[in-house]
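Only one chain comes next, encoded as structure tokens, the form predicted on its own.
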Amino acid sequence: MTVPIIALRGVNKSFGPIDVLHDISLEVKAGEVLCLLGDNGAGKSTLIRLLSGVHQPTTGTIEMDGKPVSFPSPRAASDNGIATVHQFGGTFPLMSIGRSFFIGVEPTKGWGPFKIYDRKRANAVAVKAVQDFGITRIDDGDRLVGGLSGGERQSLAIARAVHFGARVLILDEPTAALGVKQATHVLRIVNEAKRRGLAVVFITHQVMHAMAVGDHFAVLIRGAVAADFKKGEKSREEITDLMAGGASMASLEAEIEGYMASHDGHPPPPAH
């Protein structure tokens, strides 16, 4: 049986007297996508805070290949391998294309204090990694990254993290703010990172992008999995229910408040 690459095991997440997450226990396996699918609310962002290291659970433990891990910091989760790219990719726009690649890991050319960025070697670096991953439009490191589009950005962050070691890949809502065609270009890269053999967490509310890469399918509701399944098991009819059972309960938690707040704190009268 194959050790997942990153698994949560009974991961509670309180805030005070506040639970966000309940019970959540998932596993991702090498060359495996898992969707985590769930309406905004449901806890996938601090699902993700969990993973990269921002916060830690309050009961349950995170595992790497089997063995019990903390992350105390982002950096911890980092040095682990997990890489989390952000809806815009997380990069710089006043930045060249290769700075951005290396920032914070520079390569240097010079020795002692006359040490100076190698801008070149970067630049070939950059542009070779993600060429690597089929995004031959970019081919000059000193571009701007600001004039780069939506999907080319998410290519490039994502490049970047398996260039420095990444195992474990985390995208949160990476073609949230994409048209079709740059959306289809960020998902030919996350089949290409499975392909690779990491391990990728595909946060998304969008139904059609997680069945084009996902093997195995989790959905959340106000904090708790509702839902896990593989590929195949469940239609797209079935799944989008099942988030909307999530969406539709919130909206009518809200109603429910929004009528104690305004009835000095009585519930509505139960329909006849």
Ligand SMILES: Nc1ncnc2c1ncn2[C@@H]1O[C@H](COP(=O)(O)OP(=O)(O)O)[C@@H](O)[C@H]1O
Second form
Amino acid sequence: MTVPIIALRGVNKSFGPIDVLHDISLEVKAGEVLCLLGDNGAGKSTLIRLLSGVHQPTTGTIEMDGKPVSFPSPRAASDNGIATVHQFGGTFPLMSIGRSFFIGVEPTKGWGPFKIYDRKRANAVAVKAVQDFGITRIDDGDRLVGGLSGGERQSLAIARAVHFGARVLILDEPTAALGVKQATHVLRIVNEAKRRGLAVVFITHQVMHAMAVGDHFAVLIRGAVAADFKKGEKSREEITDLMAGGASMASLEAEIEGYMASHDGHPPPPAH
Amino acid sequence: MSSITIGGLLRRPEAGAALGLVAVLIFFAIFGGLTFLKPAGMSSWLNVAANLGVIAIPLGLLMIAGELDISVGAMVPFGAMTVSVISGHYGLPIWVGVAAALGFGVIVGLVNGILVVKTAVPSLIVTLGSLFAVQGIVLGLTVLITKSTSVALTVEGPAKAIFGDFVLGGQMQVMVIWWLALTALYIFFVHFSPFGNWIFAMGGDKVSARNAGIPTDRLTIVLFILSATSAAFVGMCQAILYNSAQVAGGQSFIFNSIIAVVVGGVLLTGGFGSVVGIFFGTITFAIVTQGIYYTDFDRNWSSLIIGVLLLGAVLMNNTFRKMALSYTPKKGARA
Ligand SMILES: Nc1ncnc2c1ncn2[C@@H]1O[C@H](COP(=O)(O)OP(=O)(O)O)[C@@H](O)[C@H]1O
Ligand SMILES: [Mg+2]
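Next up, the form predicted in complex with the named molecule in place of the form predicted on its own?
Full complex below, order starting with the chain above.
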């Protein structure tokens, strides 16, 4: 049994009188993607904010490599190798790819007080890092981040995290605002991160996206883990059903399929 | 380095400012002749540009970082009055007056910076407060100490030559040399040293910048110290130059430096701009205010030109910024 890179053990989170998360226990191993599923307001974002140091658990512990840790700040979490990529990826739209890649750790050349920012090297490293993830369209490090497509921006942010040694990658609905093609890009990059041995926590609303990359699925309903299962243990219908929080979805689909079977493959007219 | 192209130049933050400068030059060359480009004419607008530019660049850096400092309007008379009271009224050595003027600049900047960082109050409000507070201190203390609202100061020797004299035949202020030297220094720090990146990152997204390890609080405080001290420096030099200081005056620096910065291509919401752009914006502003004297227009029209210029520059800068954002290198251009 390998020790998971990151794990939650009996975590609860309340904001004052509001209990948002109840007794959450989850773990992610190296090279594994955990998909967090659940309806709006289920507590997914809150859960990952605990992992990325934005909030702290009210009770319960977070473990890394089997040892309890605490992240008093986002900085503390990122120092421990936890990288969070938000929906819109790069946060500095008016900076160049090279400069934004190296924020805070700018490469320099020269000596003493005359050290200057090494634009060429920054651009080359940044471009290579994204290209290694399969995004070959990015080839000019002077381009502004804001000029990239949503998928490219996500990819840049993920490549940056991996380049700087992230071990845990947290993605909050990275594909929500993307078209089909862009989303495919991001999913491919998630797979590449997984191949490189990162532990990935992936939040999504789209069951198809989850099935494309997930090894392990956890469904949150009103702040509790309602289901926790591995790839192949449940069908797409069952997952969709769980996400909707009841039997309604699956029975609706079954109804439609039944209708189609008895009507030469035609779907029923939409309900009013 | 990639080769220089027209498109590449237009995508730079100073593109709008450079075009604005050219437009203004052409305008005044047509209506006023080339006198303002001859040495005597040049020093008139260079003097204006220098005094404004020394304040506009640190103010512009604050704006790139997403902050604003309007207390510079009070720091100019504060610097002037400090050196005049200490070295003129009390007759202490000029270097004591210089140190005190700059020292007060550092203190006010520090207070501004700490208040902005520690409270959630926008810097416009914080520095509006310190603008009035410092104006009150200058007026109150000056009248209390000297029983007057203007104080004489006579400086000779090296301090006069360094801070407040005329050079090159007696028309151009030594401030022009300070301005050029400081501009070069700022260009190095903002665009070549690794620290410049931090200012842009802070203006782009402060929280992410902090999470990336940038000491955003310390950097903010340093920038406020820089702008307040620069304004005190300009006031101090003017007092040494003109041999006196008044309690009033200086407020014009607030709007004038913001105009220079915005015409210079700095994005009001932060994250975008350049020192060279602010430099061009400052020159453009100075030429409009001084060039009008070489034309047949009444000087009152210069405000209209500046207003139009400001709006034109903002629109142009928006366009160029969009161009920079949507720029995609041509397919197959990779080498
Ligand atoms: N800082 C907070 N203070 C109070 N309630 C919060 C806070 N953050 C989230 N919540 C509540 O927690 C619940 C879960 O929110 P969230 O984690 O954003 O859900 P999801 O990401 O699954 O849509 C919501 O009911 C929300 O109102
Ligand atoms: Mg959410």
